[in-house]
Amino acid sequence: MRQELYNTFIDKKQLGKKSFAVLIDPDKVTPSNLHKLIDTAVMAKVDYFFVGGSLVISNHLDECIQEIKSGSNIPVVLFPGSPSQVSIYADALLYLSLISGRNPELLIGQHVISAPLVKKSGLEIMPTGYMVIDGGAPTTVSYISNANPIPADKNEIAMCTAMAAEMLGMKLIYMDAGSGAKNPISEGMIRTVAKHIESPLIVGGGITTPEKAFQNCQAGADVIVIGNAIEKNVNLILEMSDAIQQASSTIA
């Protein structure tokens, strides 16, 4: 299996680099403001594309990667919210277990489904333990997943969630508030997590300032992801990206 992009996540895990993901949500984006986050991010020096979202329901999942690719040399990584959004367009796949619920469907009923297109694809897999904690504002992948978030402070579930998803063999953690959450995921959440575990930890929803970016970074997260508040303010992305290369620098 090609682990070209995973190992990526690896190398700049341990030479303590932080890395910046902008999320574009195939349906909240329209070409005119396409082109400017693109230009944008490569500006920023962004590390990856995450593209997908709870529901997508346009059909400009495959366009929207080609006109990425076309700007820019940012790799696109699949962000799905279904077994429906794969595209061959993308560099890889996170293959996300919903590990934080106890639906069967989002922990391998949906992967059954979808094994055989994605297999097909060619992507690059990257078996990612997806958890959702509780950012004080109902969100669409807690309604649509029909699984209760983790609460937001109860530390010690996520950790133990997080070490039996890499004990389980998942490459990635991911832990997100979710769109919209009106409160981001506490340092004391992300830095409980980071120490109990190996694998790259990306963490989302709900950061809206580079100052939150700065202090998830040095609490332990590996990757910033950020989505809603640079659809709002696309020129975000510039100082959201200054503060994250400044805590790898403060970091290392």
Contents of the next structure:
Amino acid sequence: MRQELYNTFIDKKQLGKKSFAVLIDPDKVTPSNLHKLIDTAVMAKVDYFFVGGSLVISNHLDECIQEIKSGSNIPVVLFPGSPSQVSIYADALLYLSLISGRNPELLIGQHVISAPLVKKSGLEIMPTGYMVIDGGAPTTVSYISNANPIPADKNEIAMCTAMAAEMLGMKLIYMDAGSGAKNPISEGMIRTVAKHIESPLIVGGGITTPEKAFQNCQAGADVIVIGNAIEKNVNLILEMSDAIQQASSTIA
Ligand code: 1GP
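Since the one above is the form predicted on its own, can you give the form predicted together with SN-glycerol-1-phosphate (1GP) too?
Following is the full complex, with the preceding chain placed first.
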């Protein structure tokens, strides 16, 4: 299996270099704000675009990715909310298994159904243990997934879940409080999980300030994902990027 892009996650982790992923929900961007977002991301040296959402209603996923590709060289990673969110124009796909829940459809069922389509896409596949953490109020992902999130104060459950995923062969761990979460994931939980796994750790959901992004990195997050806050204020990309780069230099 191809793993060029995955290797960049590994190389950066080994160097103590933290990464910044900007999440784009194709339903929430218009052509003009997408342009501005891409230009700002290039200026800020953003590491990755994650594209997807729990509920993508429109069918302009391909167009959205082609637009990103025409305006930047930043790799595009699909973050699919459902098996239909596959685009051959992306570079890679987070092949998510919702390991925090006990909904068999999101652990394996949908994977079986979409396997031929995903394989045919030729995309680089990144097997990802996806853990939804309670963000203080229901989010789209917690509702749509029909699965309980991990309680926000149960650090050990999160730790054991991530360890099990890694031993099952998943290559990335993604801890998500859900888009627009009221409470982002605590540094205590990030630290506990990070200490017990070797795989790159992606953290997102409800991160709205550069300080929080910095603290998450210091606690052990390797990739910070931000969507909602950037939709509201695109210029925040520059400050977030500075904070994440700053965390890299503090740690490395
Ligand atoms: C959600 O982790 C992402 O799946 C990002 O969350 O939109 O709250 O930044 P926000």
